[in-house]
Amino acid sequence: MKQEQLVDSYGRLIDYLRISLTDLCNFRCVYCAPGKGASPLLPSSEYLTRQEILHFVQIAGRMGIRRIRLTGGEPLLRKDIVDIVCALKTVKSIKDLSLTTNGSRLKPFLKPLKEAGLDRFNISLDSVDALRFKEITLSDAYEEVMDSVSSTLAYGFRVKLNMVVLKGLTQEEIIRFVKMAVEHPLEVRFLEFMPLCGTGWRPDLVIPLKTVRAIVNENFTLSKLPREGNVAESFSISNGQGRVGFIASLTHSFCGECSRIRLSADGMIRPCLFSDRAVSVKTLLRGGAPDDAIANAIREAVGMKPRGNSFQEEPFSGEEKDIDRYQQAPLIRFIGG
């Protein structure tokens, strides 16, 4: 039998699933949730169980999803991760599972996890200094962070860095930063603050990535890696262990090699994330509904797929007219059907 593959209507294959497993975090970083009018969380009930997505796995499995990554909130608070990671594994047509962390309580979990079989990890690390840190995340815990990711690499793990560049970033944090990757056997990327959750947005705090990436190429000497559908642009550094990627969403949109959709903590398939259109599979997956009902739910989503955000026809040039034209930006904004 022909395997199916999921393919949107502007012709991209769809492979990549995102699965967010709780909206719970304990950072409230600036630009997502921070202290005031943080949005409200979801009742536990409203999560899908870990059977529930297991199935959705399996059917999406069989319409050619290849990879899978873990996200949140902060999924680390699902008392069942491990049992989601074991579970998730047991599919074989799933040939990449990651998760990302805010690395503050991953420690304990490196051993069952790498029992599990999960494959690797992106821990978010906004700063390699203590004090922006908790600036940035309104937490304190910089120390356990930074000991995760070294610990995360002596399991064995692959390991990406995320930070997200913010005004106050300064040159020398810039090179601390591909430094890591100079020294170690991971890959540091460096992603542009754009509207996606929360209450946080602010287009005064961004920073053009071709900022960070001019001043990474007066200290360093990088060669370009195949992109292969990633969102990352990736460099190799001369004489370094690890590799630096650039994630320019609002001044370089990828939505033309977009390979993912997601699939909501409460149940909702989104195929973009800048897009407020979803489909719910939750009724579907407690209803006891046939795989086929299911599976046309993932078909009607990756259907509505836009053709790219807002920032694709109108890149965000950091320029004050920018500033002024996105400050009241909503959340979600798309272009295409």
Ligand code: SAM
Contents of the next structure:
Amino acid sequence: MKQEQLVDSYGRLIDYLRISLTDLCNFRCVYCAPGKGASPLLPSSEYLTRQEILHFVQIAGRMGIRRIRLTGGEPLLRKDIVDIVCALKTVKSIKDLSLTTNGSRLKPFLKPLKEAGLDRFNISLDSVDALRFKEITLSDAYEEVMDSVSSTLAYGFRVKLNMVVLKGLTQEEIIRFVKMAVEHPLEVRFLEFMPLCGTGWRPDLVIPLKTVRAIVNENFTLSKLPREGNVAESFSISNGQGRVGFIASLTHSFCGECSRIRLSADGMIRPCLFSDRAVSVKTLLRGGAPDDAIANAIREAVGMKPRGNSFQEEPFSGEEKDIDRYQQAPLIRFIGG
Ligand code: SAM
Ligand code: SF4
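To test you: the structure above is the form predicted on its own. What is the structure of the form predicted together with the named molecule?
Full complex below, order starting with the chain above.
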């Protein structure tokens, strides 16, 4: 039987699915959810069940989805997380299953998630200073997160650390983070602060990643690695065990290489992180709709993918004029689609 491929209206191959398992979170990171929660909390009956997620992935896998990332909210707050991973590992067409976590509750899950077959983790860590960590996350879990990072490596998982660089806050830790990647076999990824959810957006805190790269280049010798479809530009470090990566979402849009769709915790397929367009699939999954109807919902969402967003045409420069421009709503316009 010929394997379907998902290709959007602009010729991009879609093979990557990000699944949000919950909108609950035990942190309140300043750039994500300052004091309010990442988004309004849903009644638990609104979340897709493990069986519904599995059914969706079985169909998406037949349509060309090859890589899955589990995220949230905080995905380890889902009590059935290990069962979800076990279930998704039965879908043989999925070649890479990873999970993004704030790390605070990770340690007890390492053994069961290793046994369940999870391939790798992204752990979010914005500061290696306990006080600053608390200032950013509004959480006291600094020790737990640091312990999780070393335990995850000790379990033999591949680890990427996500660090959002914030002007005047985490900026001064850039060198310390690269040193972690020199000393340990992990990838430190510097992320540009993006205007998500609208709750924590502060354009004055943005540091363009070219500034971060300049700081890193002054202190370390980097060699570029093949991109292999990743949004991050990754580099090996001379005499280092790990790598560094840069994800410049705001100043260098990578819409042209976008290969992803998203499934929200409440069963909406979203074509783009920044778009509020979506196709509901929950009723189909719950109502016993035929697989073709679910496949059509996936095709419809892929067909909605915009060519890009306004960051692509008017990238953020970090200068004063842009801080004003990016302070204004609506922040994002979509191009095409
Ligand atoms: N709670 C988990 C965590 O923090 O790893 C998973 C969900 S969190 C939304 C996924 C990633 O998005 C984290 O690495 C976080 O740092 C990043 N993130 C959240 N809001 C962001 C923003 N406004 N700009 C850039 N990255 C952001
Ligand atoms: Fe929670 Fe992750 Fe958002 Fe921080 S970035 S508030 S840990 S969902």
